[in-house]
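This document starts with one chain, in the form predicted on its own, laid out as structure tokens.
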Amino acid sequence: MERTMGTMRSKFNELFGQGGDLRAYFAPGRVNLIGEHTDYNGGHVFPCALTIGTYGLARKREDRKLRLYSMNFSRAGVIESSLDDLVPSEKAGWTNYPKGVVWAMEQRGLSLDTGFDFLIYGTIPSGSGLSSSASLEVLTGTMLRDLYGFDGLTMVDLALIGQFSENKFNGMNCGIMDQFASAMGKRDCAIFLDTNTLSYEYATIRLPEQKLIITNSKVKHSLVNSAYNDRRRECEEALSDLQKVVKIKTLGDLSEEQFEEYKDAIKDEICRKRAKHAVYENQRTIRAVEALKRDDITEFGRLVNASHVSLRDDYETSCEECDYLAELAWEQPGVVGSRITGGGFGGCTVSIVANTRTDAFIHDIGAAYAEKFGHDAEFYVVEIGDGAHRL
């Protein structure tokens, strides 16, 4: 990390000049162990923050300019904007995310008195579904709170501001999970979060004999332009139909038995499938956390696998490549469970693999995948890290 920060500081000084109160920050990406597409349906999720994420260097300016540079998109150069130009635009590219957070702060009455210079470097593979956008939003919020003295904001506030900016500024109708995990992560723990109430508890992930391996299909998902918003709309339609026959506020309020009792009230067959996933996945997540608490890793893995099947068949957010990766993993010795993770339509799978089998897992699945699809998958043996903070 020291080498990374040294390179970033050199680049910052080259682009923006030396001196001043230069501060460094980090916000992690996340992987969700189970509980997918439940976060906007009033259900539970179980994500953890990773040690990969987005690093930032920032310094206040004396004028109202915003000057932003990403070492990941260096060809774009320094992208200039202003506190008087907080509107999303295609040409602004990645800077729509930090600009959206500044805009969302202003919606809360927290106006910046001056602009800033901001250089970022991300270690999350682009398009992998490990929440690079949420990481950047939470990074920006953490930076703004510290640099401009918005001390009244909690880390939960920063997660909500990040979500609001993505929903309202960038047009992506996401739930709270990604930003919450980036803001509230804790080393060696996953977060059992009730997205309906934002009540949460940390659950220690004890995997002395296993590792978490994320496999990137290299099928790039782009959620804003994908069917993600359609899924949310389909769930809202199902909820509206159910509310005519049962008193609920969210799909997460239903047990599996209640869903089976009332499901015929959902007129559209597709909406019924989407609601089934939301209800069953929520209950799977609750049971999975209970299994982990009693160190029943086998049952946890079984529920992880069932989650993938539901995402494939009922929610239809998987893809051929991720289905193949999950099915290959299920056949491997030493694999406890494997499923697609994140928004879907590409991206990554997460697998729980025995320590003694990690090399074989990567070799065997990598070879079979490359032979079938003609391009390589990428593998990351990940560690669970802390949430966003100043360095």
Second form
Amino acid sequence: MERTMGTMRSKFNELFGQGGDLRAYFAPGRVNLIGEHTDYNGGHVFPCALTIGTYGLARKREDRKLRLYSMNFSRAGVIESSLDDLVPSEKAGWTNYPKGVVWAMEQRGLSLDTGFDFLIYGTIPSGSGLSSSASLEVLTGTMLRDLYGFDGLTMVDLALIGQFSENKFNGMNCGIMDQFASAMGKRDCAIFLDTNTLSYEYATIRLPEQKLIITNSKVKHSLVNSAYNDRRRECEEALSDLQKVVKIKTLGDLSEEQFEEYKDAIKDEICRKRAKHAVYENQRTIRAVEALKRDDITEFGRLVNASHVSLRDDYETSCEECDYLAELAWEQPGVVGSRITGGGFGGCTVSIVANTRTDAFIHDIGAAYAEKFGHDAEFYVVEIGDGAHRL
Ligand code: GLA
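And the form predicted together with ligand GLA, for comparison with the form predicted on its own?
First the chain shown before, then all remaining chains and molecules of the complex.
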């Protein structure tokens, strides 16, 4: 980390000049353990922040310019815009995310008096579905709050501002999970979040005998955002059909039994499958957290696997590569559970693997995957870290 910061500082000085009040920040990526596609259905999620994420260095300017540079996209150079030009554009590239957060702050009446220079460096593999964009949004929010003295904002506010910017500025209709995990993460804990009320609880992840392994399929299928937005629409249609026969506000209000009782009210078969996933996944998440609290790791793993099956068959957000990774993991000795994690259509699986089996897991699954798909998967043995903060 010291080395990273040193390189970032020299690059910052080279691009933007030395001196002034230069401040450093970090916001993590996330992995979701269970509770997938429930966050826009009023259900529960159970993500944790990672120790990989996005680092930022920032300093206020005297004029209204925004000058942004990413060490991950160095070929794009410094991308310049201004506080008077807060509209998304193709040429703004990755800077649409920080710009979106500045815009979202302004929508809340929090205007910036001057612009800033901002250099970032991300350690989340791009396109992996570990929330590099949410981490960049929360990083920007954390930086703006500190640099411009928006002290009234809580970390939850920063998560909401990040989500708002992604929804309204960047056109991705995501739920609150990713930004919430990046803002509110806590070392060695997962966050049990009720997305309906935003009430949450930290659950210590005590896995002395296991490791969390993320496997990156290194595939990202096209039209992910539009497929995601389609799922949302299908759930909304199912909800509105159900509301004709039962008094509920969200799909998360239903138990499995209630769903079975009322499901015929959902006219479209696809929408019925989507709603089934949302309802069952929410209940699975509640049960998984209960299992973890009683140290019943076997039951936790069983629910994690069931989550994958439901995402594969009912929600249809998995893909051939991630099905292969999860299904192969299930057959490995020492694997407690494995599932696709995040938005889906590619990206990563998360597996809970016995300490003694991690090397074999990485070796065996790595070899089989490369053989089948002709390209390598990547494996990260991850630690659970803290939410966004100033360094
Ligand atoms: C993406 C979204 C989240 C959530 C997940 C699926 O990561 O950004 O809000 O909906 O997909 O659980």
